[in-house]
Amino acid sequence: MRRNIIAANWKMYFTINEAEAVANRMAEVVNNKTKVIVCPPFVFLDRLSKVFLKTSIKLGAQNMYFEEKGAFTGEISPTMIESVGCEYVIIGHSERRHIFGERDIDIRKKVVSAIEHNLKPILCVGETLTQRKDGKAKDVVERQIITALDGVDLNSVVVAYEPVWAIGTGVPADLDTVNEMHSFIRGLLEDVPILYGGSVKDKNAYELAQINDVDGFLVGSASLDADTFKKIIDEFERAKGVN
C-alpha cells in the first residue's frame, strides 16, 4: 500500500553522546502525519529505541546479515535488530553494494529474512554514472528489483530510488530524472512505497516532493540535524497537501 515515509539515514556519524542529543531533539521537534523512521549505527539502537518510544517516529538499522546467529564475526542478525526495538532495516544500499560488494543475490537473502522476522526491508535500487551515460539505468534498476523482491510479500517492502552518481555529493538528480525513475518503478510495484534518496535536502524537498510517484525520502547527511531533518518533513508535506 502507497504512504508517505520519510527515513533518516546516519551512516557512520556521532558518539553515542552526540546521536542521543539529536534524536532528543527530533522527539521534540518531530510530530508531522507522514511516518518518519530514524536509521543510526548499530551501537545506538537500543540508547535510541528507549528516546522514541513514547513518540511516532520508527526505529530502522542500516543493513543485516540474512542468519538469525551463528558464527559470523561483526554481523548483526535480524533477530538481534528487532530485539532493540527496530521496525524497519535499509538494505541493498549503494554503499553496501559499490563499497562492501554485495551482489544482488545477496540483498535477496536478507529482504526474504527481514520478512520473516517481522521487519520491514527499506530495499535501495540505483544506477552508476555510468550505467546512466550507457544508457543502462531502467535495465540495472529493473534487475535489482526483480532479484531482491520477486515472490515476496510486497506489503512489507518500501523502495528507495537512489541514484549513485547523486549521494553525498549534494548534486541531486534533475526533476525530470527522478520523476521518469520513479514512474518505471511503479510501473513494476504498483502499490508500493517510493522514496527518493541523494542529496535531499530543506531547499529542494518541496519540488521533489510535488512529483507524483515520489513517497517520500530517504535522506543522508541532512538528517544528521533535527531542525533540518524537519524541514524537509514539513516542505514533504506541504507539497503533498498534508494538513
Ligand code: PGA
Contents of the next structure:
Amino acid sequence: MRRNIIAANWKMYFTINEAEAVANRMAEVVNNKTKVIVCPPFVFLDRLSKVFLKTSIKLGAQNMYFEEKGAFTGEISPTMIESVGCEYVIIGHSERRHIFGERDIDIRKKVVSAIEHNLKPILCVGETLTQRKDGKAKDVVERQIITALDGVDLNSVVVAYEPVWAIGTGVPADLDTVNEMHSFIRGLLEDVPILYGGSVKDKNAYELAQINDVDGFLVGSASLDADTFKKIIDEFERAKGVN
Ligand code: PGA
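Go ahead and give the structure of the form predicted together with 2-phosphoglycolic acid, now that the form predicted on its own is out.
Starting with the chain above, the whole complex follows.
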C-alpha cells in the first residue's frame, strides 16, 4: 500500500548513551502523521525499543542475515531483531552492496526471509556514478528491483531509491533525476512506497517532497540530530499538504 514514510538510518554512529539521548529527544519532538522509523545499530535496538514504546516511532534494523538461527558467527537473524521490537529492516543498502559485497541474490534471500518473519523490508536500490554515466541507471535499478522482489508479496515492502553518487555528499540528486527515477520505479511497483535517500537535509526536504512519486525519505547523517530530523519531517508534510 502506498503511504508516507520517513526513516532514519543511523549507520555506525553513537555510543549507547548518545543514542539514547537522541532517541529521547526524538520521542519528545516527533508527533507527526507521517510514519517515522528509526534504524539504529543492532546493539542499541533493545534499549531504544523501550524509549519508543509509548511513541508512534517505529524501530528498524539496518541489516540482517537470512537464516533464522545456526552457526553463523557474527550474524543477526530476523527472529532476533523481531524479538527486540523491530518492525522494519533496511536491506541492500549501498554500503552493504559496495563495501561488504552483497549481491542481488543475497539481497533477495534477505527480503524473502524478512517477510517470512513478519518484518517489513526497506529495500535500497540505486546506481553508481559510472553506471549513470554509462546510461545504465534504469537498467541497474530495474535489475535490483526485479531480482529482489519478483514474485514476492509486496504488501509490506518499502523501496528506497538511493543513487550511490548522492549518498553522504551533502548534495542530493537533482530534482529532474529524482522525478525521472521515481516515476520509473513507480511503473514497476505501483502501490509500494518509494522513498528517496541521498543527502536529504532540512534545507532540501521541501523541494524533494514536492515530487509526486516521492513518498518519503531515508535519511542518513541529517537523522543523527533529533531536531534536524524533525524539521525534515515537518518540511515533508508541508510539501505534501499534510496537516
Ligand atoms: P545520507 O545517507 O543522508 O547521509 O546521504 C543516506 C543513506 O545512506 O541512507
